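Below sits a lone chain in structure tokens, taken as the form predicted alone.
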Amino acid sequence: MRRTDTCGGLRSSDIGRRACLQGWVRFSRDHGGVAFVDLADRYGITQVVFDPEDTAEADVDRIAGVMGTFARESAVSVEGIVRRRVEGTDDARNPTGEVELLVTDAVLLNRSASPPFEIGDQKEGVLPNEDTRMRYRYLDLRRTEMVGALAFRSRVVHLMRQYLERNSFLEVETPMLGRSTPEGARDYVVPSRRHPGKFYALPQSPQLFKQMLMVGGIDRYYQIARCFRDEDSRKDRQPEFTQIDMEMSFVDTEDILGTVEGMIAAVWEGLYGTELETPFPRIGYREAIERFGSDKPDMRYGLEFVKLTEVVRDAPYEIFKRIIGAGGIVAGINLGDRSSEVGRNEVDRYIQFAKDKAKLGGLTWMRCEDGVLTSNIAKYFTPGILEGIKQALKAEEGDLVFLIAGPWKATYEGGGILRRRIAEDLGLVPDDVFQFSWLVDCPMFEVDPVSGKHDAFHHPFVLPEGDIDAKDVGGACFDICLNGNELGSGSLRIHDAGLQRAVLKKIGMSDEEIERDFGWFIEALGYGAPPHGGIAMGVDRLIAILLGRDTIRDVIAFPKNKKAVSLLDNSPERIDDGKLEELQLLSLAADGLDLGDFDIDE
């Protein structure tokens, strides 16, 4: 029998019609000799019925032998008539739900064990642990859940293939294998049995080769990248994970915004049939900061934060006093009309969240009370500062206030943690919303407070923005970000030798340094390389977040555990030492080559 529609291809049109339908037996049930089957396939589910009474006599033991070994989950094939379910049994959730399909023959094609979970569509709080899921990673794909996610994904992928096509885009795929750099994550190494000793690196990105397809006249590429990072798993992080990278040459920066703006907009559409509004809303490194708390601010909700360290300047409280000597701040942030929602008790649980998860020094309140603004320290502020914060908060009657205090940028991602939190908890953080936004006027450089040292705010490629020994010199970098995660960076690059290197240098490199980590990539620099620049965005990410996962680990095929483990085959495992001995390892380890961490059996 071969298949000719899919589990959740037929409809009412193909009543009277053969059909034989292929896929795995979801539930199965016998009615007093009629047997019923929910047999499933990625496209939907469709009821079988076999019935002794509309089957050819002949036919009857034959058939009933077969289906008695369907054993949940076993791979079947099943022939019949397509005909209209007995009025008061369809299912109208069901796109399949109005027919069903009479058996006149059946085939088991592999029976399956007893499942170690239930396949079936789960209510919320009833699927198995995570790590079980990914034991048997193989069975969660069965689940409806899961195979929409892996579709919405493709459909997602395809469409910006399409719309980057239409652009001139070309595809490229650049090597897995390269060298280790100094710069990012860590690097997983690969040993090369040819060049005993000598390591391959996996890319943690396809930054530099693509930036060597502009210099080669690639004016347009794009890539869905797999790249690789030996950090810390999270919900928004695998050692593995996808990327949509793209490089543009003879740009600037609204260029590149406007092109990843007139892709999302199509993929929106494809998705949706509606339009998304664009231009997305733009707004600056600092000014995220001290509105949001963050430099991917979730601009869904409000609980923005306000600058109070002028009005309380001169408090006499001594904890501000002490904290604005320093050269920190002092901000604040009105839960308005939800303030009654929050009561002493509540509002201690806060104080204890931002010294334990915020990692804050403390947390300030007020309430707005007959006109003024109470609390337990009011009486060490002076009427006419705190009618300046009352003023500065917007605060009306009841309305309560928290104050935060401490180093510029600390207190406020503290805060923007507190934030969150308090979001949360009153249900101001909108489930069917999708806020996209540019972070911009990024600097050039981090420097570290005590040491002096520069790093580079997103990499030492981005294209300065003025002269790089200033002190607050910006980078043409920018971020886009969706309800508060970092999608994706980009910028314009640096495509002058002369200010690569000294850019490298700005940052703690020496000369020997540059010369051996990057001196093919400024080489190729001083032939002719074109202004460029491109971004890339985590396609596992934006996945998630259109679907409301959790986790990516949801979006993604085959991922790794918390741990970055695979549970699926059990990697990473041990090497055997003659695999270790071809790739002369072991020979290696015992002349003094240091290794690092690989596993390596003495």
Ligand code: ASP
Contents of the next structure:
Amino acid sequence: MRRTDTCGGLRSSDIGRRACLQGWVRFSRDHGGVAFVDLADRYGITQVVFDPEDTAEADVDRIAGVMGTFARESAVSVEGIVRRRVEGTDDARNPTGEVELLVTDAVLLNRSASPPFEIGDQKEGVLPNEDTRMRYRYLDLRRTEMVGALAFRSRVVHLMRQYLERNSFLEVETPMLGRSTPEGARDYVVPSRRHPGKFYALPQSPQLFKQMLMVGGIDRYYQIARCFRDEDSRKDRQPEFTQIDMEMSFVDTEDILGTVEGMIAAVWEGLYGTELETPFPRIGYREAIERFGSDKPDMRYGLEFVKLTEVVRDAPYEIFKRIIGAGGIVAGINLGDRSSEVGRNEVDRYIQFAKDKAKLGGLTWMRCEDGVLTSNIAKYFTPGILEGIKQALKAEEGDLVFLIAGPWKATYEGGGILRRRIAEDLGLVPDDVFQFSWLVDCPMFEVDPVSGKHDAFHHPFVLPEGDIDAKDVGGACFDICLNGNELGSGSLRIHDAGLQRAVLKKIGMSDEEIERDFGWFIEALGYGAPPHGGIAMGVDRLIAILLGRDTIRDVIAFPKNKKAVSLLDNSPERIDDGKLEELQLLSLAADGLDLGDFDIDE
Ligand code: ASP
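Please give the corresponding structure for the form predicted together with this ligand, as opposed to the form predicted alone shown earlier.
Below, the chain from earlier opens the complete complex, with every other chain and molecule after it.
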């Protein structure tokens, strides 16, 4: 028997012809000797019927015998005639729902053990827990939802490739075994057998190699790149994840942003057949923090912060005075026409939330009543200042406003967490709107306020936008954001060897360390490296957001769980002493070599 059709393909136009389907027994039931099987594969589900009345007498016992062995999730093959379903039993939700296959022959291809969970089209609530799904991922993958996610992912990547190939990009693979590429996380390392005590690092990103491709004249590169970062798992993080990684020569920032916008618009067109509005809004880093309380602003709804520091500077309110005196800020947010939905109890809950979850020192509220802002602390403000706050926040009768105060970044970021919470509670976050944006005008360095130590804001290969010794020097880097998530970041890169050395020095590396870790890279820049720049965007994250999935684990075929364990193959796993000895790790450890992350005693 050879498969002629998939389980999603038969329609009423096929009625009367023979077909052979092969797939898995999703459900089976017996109605007084008439057997029904829902036969499933990645394409759909078809109803298969065995009816002794409609079967040649000589075949009845044999077919009945075979179908009696059709345990759930067994792989089977059935041959028969496509016929219209009995009137009134059509399934309008199923594209094959008008027809059924009347069996004339059946074969059990491979019997399934009793599955640990039912593979239906379960809604969230009745899914088995995630660990069980991961332990039996091959069964989880048979669910329509998982198949759909992988098919969607494949389509998105295909559309990206198509666009990039059309635009002269070359797909080039860069090494998995290499030196560390700093992206701010720990490395996964691989011990070298031939060079005992030495390790490769799996790439945190192809950053340095893609820059080498630019020095090598490749000009426009892309790769669907697997990246490895040893950081604590979160719902949108995995130890290994996929980026669409790109780099271009002889470009400025707008060229890169425009290329990415073109690519996403092409994906949109391919997926939904609609035009995505470009260019995406650009917002400066400071402005994003001050308006949305986040460097990945969610612009799908209002509730923006307004700076009030100057308005309240002279208020005789001790707490604000102290904060402003120490260089902090005061800002407010107006709940506007949704204010009446937030009563005294809810206000108290937000005050608690602000403390516990948003790490805000405090949260002040005021309500506009009889034309003035009133609250338990209104007495500490002069009428003029209250009027100033009211105007700055455009507060109208009945409006509720919250005020936050404290150090610039932490306070706005805490405010951002609160803003999101309020928006979710009030149902202001539309889940069918996809709002892309660019975060631009970022700083070059992050400076520790106590030690003064400089760290790269993005990474140390970003082109500074001025004298690196000047205060607040910017970096030519940008992030692409979608609905309050960072999808990816990119930048123009340093192509001058001397400047690269100086930036690495600025972030605290000694000449020796620079030479040891990046000497090869800086040397390459010295051979006429072109001005260049690029970006990397998280594919898993993009797919999860577009599909409205809560975690990237749901769009990755074989993810690790929250503890970075693969429950399917049980990795990571100890390796036996023989293998450790082959790598000379045991003797090197005995000699006192610091094996760092490679804890052989575990
Ligand atoms: N390496 C990326 C870049 O192109 C950024 C990243 O991987 O997060 O700048």
